[in-house]
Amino acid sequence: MKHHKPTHECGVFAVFGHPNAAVLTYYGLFALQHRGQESAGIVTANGSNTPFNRHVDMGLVAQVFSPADLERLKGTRSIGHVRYSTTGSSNLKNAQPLMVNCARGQLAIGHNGNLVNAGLLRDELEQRGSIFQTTVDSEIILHLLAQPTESGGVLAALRKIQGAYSLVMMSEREIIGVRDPFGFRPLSLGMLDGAYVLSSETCAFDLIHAEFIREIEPGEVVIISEKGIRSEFPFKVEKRAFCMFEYVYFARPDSIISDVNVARVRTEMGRELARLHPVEADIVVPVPDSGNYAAFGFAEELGIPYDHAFVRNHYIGRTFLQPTQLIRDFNVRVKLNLIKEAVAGKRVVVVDDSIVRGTTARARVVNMREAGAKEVHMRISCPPHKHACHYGIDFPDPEKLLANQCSLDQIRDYLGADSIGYLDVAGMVRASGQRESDFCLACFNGDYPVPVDPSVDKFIMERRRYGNLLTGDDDQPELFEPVR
């Protein structure tokens, strides 16, 4: 199936000193859920020089974990991964968390975020000799971390990096959590009876009944490991550029990001969207789920009734069958119905939070106009895409992007609306309560805080004639070494 919207990235979870330790995990990831369906796993250990227990598998938590499986998954530490795939193929060869036995010891990683430098990272690694076993750009980390040679160990080995990415790492002594100097995305740190809690989201802090203590900062590695918890910041300061889509899409609303609910924020957002682009109407309906408060700022901030006309169906799975032309719109009406009766001669204000290529939004206008809607005005509480993401988020290419391609006169029409309006980057911001220059907003403007040259992987696979990066000698028992 087609995804007309953008695929979520990834969720990753940790815990440390905790009896429980992987039961814990699996509530929390069950609350990262929505941040990837494809695939979930964990790995645990007991201690100290104690083999790891992994057990990965495509689909849902709930789908993937067994009590049998979490019974053998003991152990006082652990992390978790839930992933929809940005880089590599969607298999099981590349579910998270990775694990490997290297001259380091165990080691472990889930990841969410983009490098974009992988190709040229893994290229240089397997100059060196490294063989990859997976396609995703995780395990790139995982073997430079793994290399022996390697100065400086885990801090050094993170400064080759670039991109987005917020970590958890284990090794046979600590936990790690690692925010890129950007902070694209989010991590942040939790405790309960004495342990501490890593995750990508406080939502997962709720489930467990953990006590938020605060967000990782861009660039900061949290250390982890008996002897308490210790921060380093080794790398250069940047300018902070928060991926503002997780308030848009991604976050739950239920999560406290930069110190603001992400609801608070989607309700903000349509009242500014209201704002700018007034409509008269008999009633708004949102797109759920992450149109739901948006919509409902709108409808308050313009005094309109809110009701929801969309039921969808939470339990969509894998569909192997393909759709045929004796189910038209398969795909659309597969995840959203619409209650007809809900819009049968009204003016509706349909409001999104975003549009992508398109299709799913005008299955939505032809889905109105069939149920007898008087009027279908669309209202989108983000600017218009125009630009990729390489940070993490699976926008595709500009030219299959509605927005890069059409004016809004041509959006509309296309759609088959009486009306569109999206909301700027300024009355975006202003929801958010903080400053422009905290955001990425690359997918919106087109300036991308970390340089990136698609033409680079192509240009590897084509020539692989660059010298070794990788060198120096580590003569360090611990994987992790405070910043000289």
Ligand code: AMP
The other form holds:
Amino acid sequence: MKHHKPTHECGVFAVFGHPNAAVLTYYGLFALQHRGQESAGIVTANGSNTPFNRHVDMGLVAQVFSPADLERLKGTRSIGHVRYSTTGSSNLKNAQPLMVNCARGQLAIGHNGNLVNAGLLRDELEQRGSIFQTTVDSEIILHLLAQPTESGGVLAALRKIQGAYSLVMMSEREIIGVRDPFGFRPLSLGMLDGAYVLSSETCAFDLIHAEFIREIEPGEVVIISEKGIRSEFPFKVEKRAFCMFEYVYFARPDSIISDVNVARVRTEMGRELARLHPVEADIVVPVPDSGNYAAFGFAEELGIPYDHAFVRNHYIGRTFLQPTQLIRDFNVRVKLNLIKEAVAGKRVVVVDDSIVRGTTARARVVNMREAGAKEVHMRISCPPHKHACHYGIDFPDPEKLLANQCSLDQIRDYLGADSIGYLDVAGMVRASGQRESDFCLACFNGDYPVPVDPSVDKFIMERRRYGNLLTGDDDQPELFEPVR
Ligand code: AMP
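Same protein, different form: I have the form predicted alone, so give me the form predicted together with the named molecule.
Every chain and every other molecule in the complex is listed next, the one we just looked at coming first.
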């Protein structure tokens, strides 16, 4: 059975008050493409009482929008979204921004994150008659907003959802940006020619020449309208819990998060790693691109030459071939090729940002051995991944995480390396220049800032889709009650 994974590794973007809103959003999404490659979409509006324009499709930003599509996306307001999903299912229905027409008028939403009470809320809404069109948790927010009997509008709706969410929403009068009270995912505010811009990451501001104003605070709701911009803080903010893995891997290196450049943090992580697990070696080789900055910091700290011995093929895209053993082998090899002369006869340190299943690291050690490296030392610029993420990063189930199943020695042996060294939490936090209490470190230490009972929520989601999991019966209610 295929498990439903309500996972959102995504990027969001919005513009209010610019004649080229759609084009700016298109380029904004280009800069956020690393956050999601499955689908892309834009919804635009020209002010109150005019219909929203929407174009979404499966694929990369460059494939999804033709010049004619952008031409049709008229208006001065716009929200955009890129979505990543690992299922590979071509589910256009789930592509965002989602858009509805309801008692409150037209609404559109783009969501980055993952709600932890999605199943419960959806059950509740369906009991009250809501008809869901998609299987993404973001639609729940739209339904909450659309409830005509509900007072308090957006703030009341937001108080019901739990988990990770950076949102952009568009109503007939406003564009609204929201960051959950823990601030799991990034969201920033910029300005361009007097227009307001929201983006998951600041790298998109650089591209469109927008000025970075500030980050949206955890728990902040910014409301942008013809009247200007205002903020609401409807939640009790208990603690910050920014996702450390954004710094480690997910965010783009040229972005700034919490006033620190991401590449700089990665380089510092490499330096910390070198101090924690030094090794005598002839060269340091990054696994590109994810290991580049950490490897550079590692090499600098120990004064070892740094060499880009892996050459990356940038034109892979997604492969949909059935994963037979032969195909799996090609898939691992197609992305990177090794310059054998660079490593033959040498003691090599291979640096990557993380090990998830261990497939990548193992293949890189094999590459090194085949090329005649004398020693291969694996260094990883974050701690071992032992726990699931419930807040929007897509990791496999914990039993598939290498470090969840194996000791350090077993990992070293599985990879076939001469030694293995991971950065620790303290070093990672020092590299960020922030406090440990500012972060969500759940995937490393199992400490979940927002309580999750995945068994309950997942059970509800799956029962809905597959019938009753326990009995195998389909427990869908009958449409027509029998007449007695
Ligand atoms: P694995 O081969 O399963 O151990 O994956 C590790 C590689 O995938 C590393 O090179 C990481 O940079 C990268 N990676 C880590 N987390 C993710 C993620 N959530 N989605 C895609 N790639 C990832």
